[in-house]
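Next up: a single chain in structure tokens, the form predicted on its own.
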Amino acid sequence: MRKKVIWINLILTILLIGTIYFALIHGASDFSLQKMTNSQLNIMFNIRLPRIISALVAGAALSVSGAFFQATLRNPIAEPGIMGISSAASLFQLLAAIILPGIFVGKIVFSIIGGLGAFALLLLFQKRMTPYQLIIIGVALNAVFTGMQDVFTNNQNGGTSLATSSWSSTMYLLIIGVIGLILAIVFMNWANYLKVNDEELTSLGVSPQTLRIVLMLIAVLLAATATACIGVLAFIGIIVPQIARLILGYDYQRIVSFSMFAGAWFLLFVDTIGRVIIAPNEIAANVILAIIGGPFMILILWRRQKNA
């Protein structure tokens, strides 16, 4: 399993570096970076530089965060753009726009809240629901707070995406996103305590509820600030931590150090594709995530019920 491992790490450190090279002088127009010019200077390093560290540190926060959802719920589907977390945050950041016109932060600090208050009402009906009941709950959080924010923006879509990245908000992403990951690998082996049932934890002195809220506090913190940041994209969090027990098995401690890279690199590499399929037209990275994540979550579904 070691020589898997580091295989696998020098296999994602080339694909990054790989992706990241041709982020950067393909999209709308292409250029080398032996013959630049001003003007090209200036895209490269204004406009797809924030955009490619966004795309990487989203990436990583969002399959960290949807690890530690699937360990908390112990369902291999639970993800926060499907349960209502990030059209949570996504709905508050707005409100903080409308209330806190030009302060950045305010969105970030508002999306947190809003990802929380969605976490609250799973945690109230976790205690009623089975793991699957409660995926159905998140989605219908989720087409409320998706409703209420169409009302304010009267179903424009001009948010915030990876399209609309800066040097201001990708720095608020990556200090707190980098925080939020530093967090997720302390508290990761915490995931693997919760493969145990509650009444052998408890047993062993080991509280399950106070694993559960730490871990999701994190899983919050990492989904809220990538929405406030870059908007609202599901299934990542899904496809991921889902390759990663296929590749490496059901240590936690692997899954989580997996994510982060290769989810990472995932979303640039999605984001890239929808930048030049069609340049200098693009498809979001979000669309192209749904393509992808739907069917994949279908086959998990499929494959669980074969095994049952």
Given for the second form:
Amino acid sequence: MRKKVIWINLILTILLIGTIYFALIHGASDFSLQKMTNSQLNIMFNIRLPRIISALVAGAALSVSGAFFQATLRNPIAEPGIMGISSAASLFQLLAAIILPGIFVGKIVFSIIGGLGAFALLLLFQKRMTPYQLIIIGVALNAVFTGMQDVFTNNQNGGTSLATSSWSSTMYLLIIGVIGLILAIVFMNWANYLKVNDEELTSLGVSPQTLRIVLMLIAVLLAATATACIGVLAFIGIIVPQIARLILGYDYQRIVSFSMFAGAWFLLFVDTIGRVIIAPNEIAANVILAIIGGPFMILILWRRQKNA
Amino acid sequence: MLELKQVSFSYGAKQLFDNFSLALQEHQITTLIGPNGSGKSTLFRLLTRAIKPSAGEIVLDRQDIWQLPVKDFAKKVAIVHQQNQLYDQMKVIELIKMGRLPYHSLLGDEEDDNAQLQAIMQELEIGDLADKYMAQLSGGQQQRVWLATALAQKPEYLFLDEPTTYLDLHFQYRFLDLVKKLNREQNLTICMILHDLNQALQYSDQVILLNHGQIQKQGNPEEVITEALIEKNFGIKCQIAETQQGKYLLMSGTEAK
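Here we have the form predicted on its own; I need the corresponding form predicted in complex with the partner chain.
Full assembly next; the chain just shown is listed first.
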């Protein structure tokens, strides 16, 4: 297993460096590093670089957030994007833009409040529902929040996406995102404890509710911050942790570490593909993720059905 | 000393226990028996802090168990629940390590426990299973892993909820022999629920026969498991046979037959 982990780290590092390099010089126009004009340098530093950093941090944040959702709800297809956390964050961010125009921190704080609100609603339902019923509740909440947002935005996209990344939004994402990721590393072993049922945990002297709330707070912080800065991105939180389980097994210390790096790379990869494939036009990352993510989710459920 | 003092408990409108008192004999094996719905599971859950009494108190070493922090309770009382869930994502060693949680901060390092855990695993003959997933084990092995987790808590009281239910005959007796050995060698106070009255007769120091939320009889196994009491409480005709190995209960069927 140790050898496998070293190999995976090596491959991920090479992929990360290669993709960052590719993303810097390719896009609507291709650059050559040897001879660059001032305007090209400007594009690279002020447009491509913040977008790359945003994709890396958001990819890591959403993947780790997904892993924590799955651990706390004991459900392999739980994820902030499809369960209404991200859309609630997005809706509240829109409210912030109306109430406190121009203050970016306000957007982030409101996003986190929105995410927590949606999480509280899910907790209310969790006690009475099977895990799969809870997913349906999440999907319904998601539809409600998205619908409300459409009312405000007159059915047009709220506007935040990776394509609108600026240095200011990127810095916020970088700072809060990295804090969230460090917290995730500190607490990731708690996700392992939640593999045991609540009755059992209590008799081992552990409060399952404490574990769940701490992990969920970290997950919501990560998802809401990412949403405030780059918009709603669903499915990445299912795809990456699930691949981690396939390759590395069920230890959350491994799942979370892998999700962090692989998630960072994966979102950058998806965004870069979307940027270059039909350049100078773009396919948004959320569109590509939905196209891959939907079938992937069906595959997971299919496998579980077969194993059950 | 673990005791119930004038405890009442009801499920909705149905009162199961009223002013109920009981003290577990220390360093002995006490078995709870009784027909379905007699209250033995509820009593078990009251003693293990899974449900709260509506009146009265449950006292462990002169402290109300509901006033104790969860961790402190877990240092004294360990429970092997009836397992009806398959843990396909949990490794044996991971689970057994969790038995040390009452002694650690949740973010702490647990390295210094390894020797202790190894010794427990050797004792229960599961030393070579450490890296297996729970779902890969047989029922008997899984039960021993749960027992190892409970022992890692270094408890004074060990509760076993129908520990032989999912085991074949060989493992049922092997498990009960192990329980008896733990009781004798480590002085553990053990309380378990058993359905098999012959096992109760053979492996207990004390038997508590419950019915309708009341103790029908409490005492040593031979006093409690008698033809008359079994017929009265379980509706089964039976006969006690004495052999060189001890007394056995031979069931001859229900009265309805």
